[in-house]
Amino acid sequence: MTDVLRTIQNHGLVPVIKLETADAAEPLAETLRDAGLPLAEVTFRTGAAEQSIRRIAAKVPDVLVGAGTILTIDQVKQAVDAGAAFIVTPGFNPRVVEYCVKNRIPITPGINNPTGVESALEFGLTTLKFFPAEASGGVAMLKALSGPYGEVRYIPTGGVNAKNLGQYLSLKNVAAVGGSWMVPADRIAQGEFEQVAQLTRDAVRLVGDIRNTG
C-alpha cells in the first residue's frame, strides 16, 4: 500500500469535490484542513479543476490534493503536472490505469463488478474505487466480492452518505469512502465555509465513532 492511499486509509473519507472557480480552492482545503480532514479528490468535471489543484498544492501542502473524473491520459498528465498526489477515475480505463503504474503515479480506478476487479488485479493494484455504489448493488455487492477477492479493498463512492456510511465502514473490505455531501457544490460557490467546515466536522466525528464501535 502507497502512503497516499494509507492515509487515505486512516481518515476513512474522501471528500469528492466540484469546484467552478479555482478562487474557492484554497479557502476550501483550509476549511478542510481546519475541521480535521486535510484531503481533498478534486474533480475534473469543470475548467477549474487543474488550477485549483494546482493552488491547494501550492498554497495549502498539508492537504493531501488528488484529481478525480479523470478520463484520459492528458488529464492524468495535467493533473500531475499540477501537483495532484492521486488519480481517481470512474471507471477502469486500461491506457490510463498502465500509464498511472508506469510512472509510480497513485491510481485508484473505478469497477463496480468481478471483471473489472480483476483487471485492476491484472495491473497489480489491490485498492479501487467501488463506482457509482448505491446503484451498483452497494454493501451487498461488497460482500459478495470480499469472497474471492479477499485482499482487495474498495472505495466506494456514489450514494454513500451520512445515513448510510457506517454500513460500508463497517465491512472489511472498506477502506474509505467517498462523497460530496460534507463539501455541497453550492456552499462552496456562495463561500459558505463555516457550513462546510460544520459538515466535515459531523463527518469526521461519524467515521471516528463507527470506528470506535466498530
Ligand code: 3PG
Second form
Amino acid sequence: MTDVLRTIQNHGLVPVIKLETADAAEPLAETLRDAGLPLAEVTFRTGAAEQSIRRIAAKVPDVLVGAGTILTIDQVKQAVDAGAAFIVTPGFNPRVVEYCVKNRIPITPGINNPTGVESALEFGLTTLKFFPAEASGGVAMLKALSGPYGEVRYIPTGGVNAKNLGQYLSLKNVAAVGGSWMVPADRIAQGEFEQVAQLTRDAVRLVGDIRNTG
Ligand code: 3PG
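I would like to compare: after the form predicted alone, may I see the structure of the form predicted together with ligand 3PG?
What follows is the entire complex, opening with the chain shown before.
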C-alpha cells in the first residue's frame, strides 16, 4: 500500500467534490482541513476540476488532493500535472490503470463485482473503489467478496452517507468510505462553507467513534 492510500485509510473518509468554479477550491480545502479532514477528491465532472486541483495543491498543500471521475489517460496527465496525488475512476479502464501503475501514480479504480476485483489484482492493486456501493449490493456484496479476495480492501462510494457509513466501516475489508454528503455541491456553490464544516466535523466524529468502539 502506498503512503497516499495509507493516509486515506487513516482518515477513513473521502469527500467526493464537484466544483462549478475553481474560486471555491481554496476555501473548500481550508474548510475540510479545519474540520479535521485534510483530504479532497475533486471530480472531473466539471470544467473547473483541473484548475481547482492546481489551486488546492499550490495554496493548501497540507490537504492531500486527488482527482476523481477520471475516464482517460489524458485526464490522468492533466490531473497529475495540476498536482493530484491520487486518481480515482468510477469503473475499471485497463488503459488508465496500466498508465497509472507504470508511472507509479496511486490509483483506486472502481469495481463492483468479482471480475473487476480480479482485473485489478492482475495489476497488483489491492485497494479499490467499490462503486456504486449501495446500488451494487452494498454491505452484503462486500461481505461476499471477502471470501475469495481476503487481501483486498475497498472504498465503498455511491449512496454512502452519515446513516449507513457505520455498517461499511465495521467490515474488515473496508479501508475508508467515500461520498459527497459532507460536501454538497449546492452548499459549496452558495459559499455556505460553515455548513460543509459542520457536516464534515460530524462525519469525522462518526468515523472516530466507530473505529474506537469497533
Ligand atoms: C462518486 O463519484 O464517487 C459518487 O458519485 C459519489 O456518490 P454519492 O454522491 O452518492 O456520495
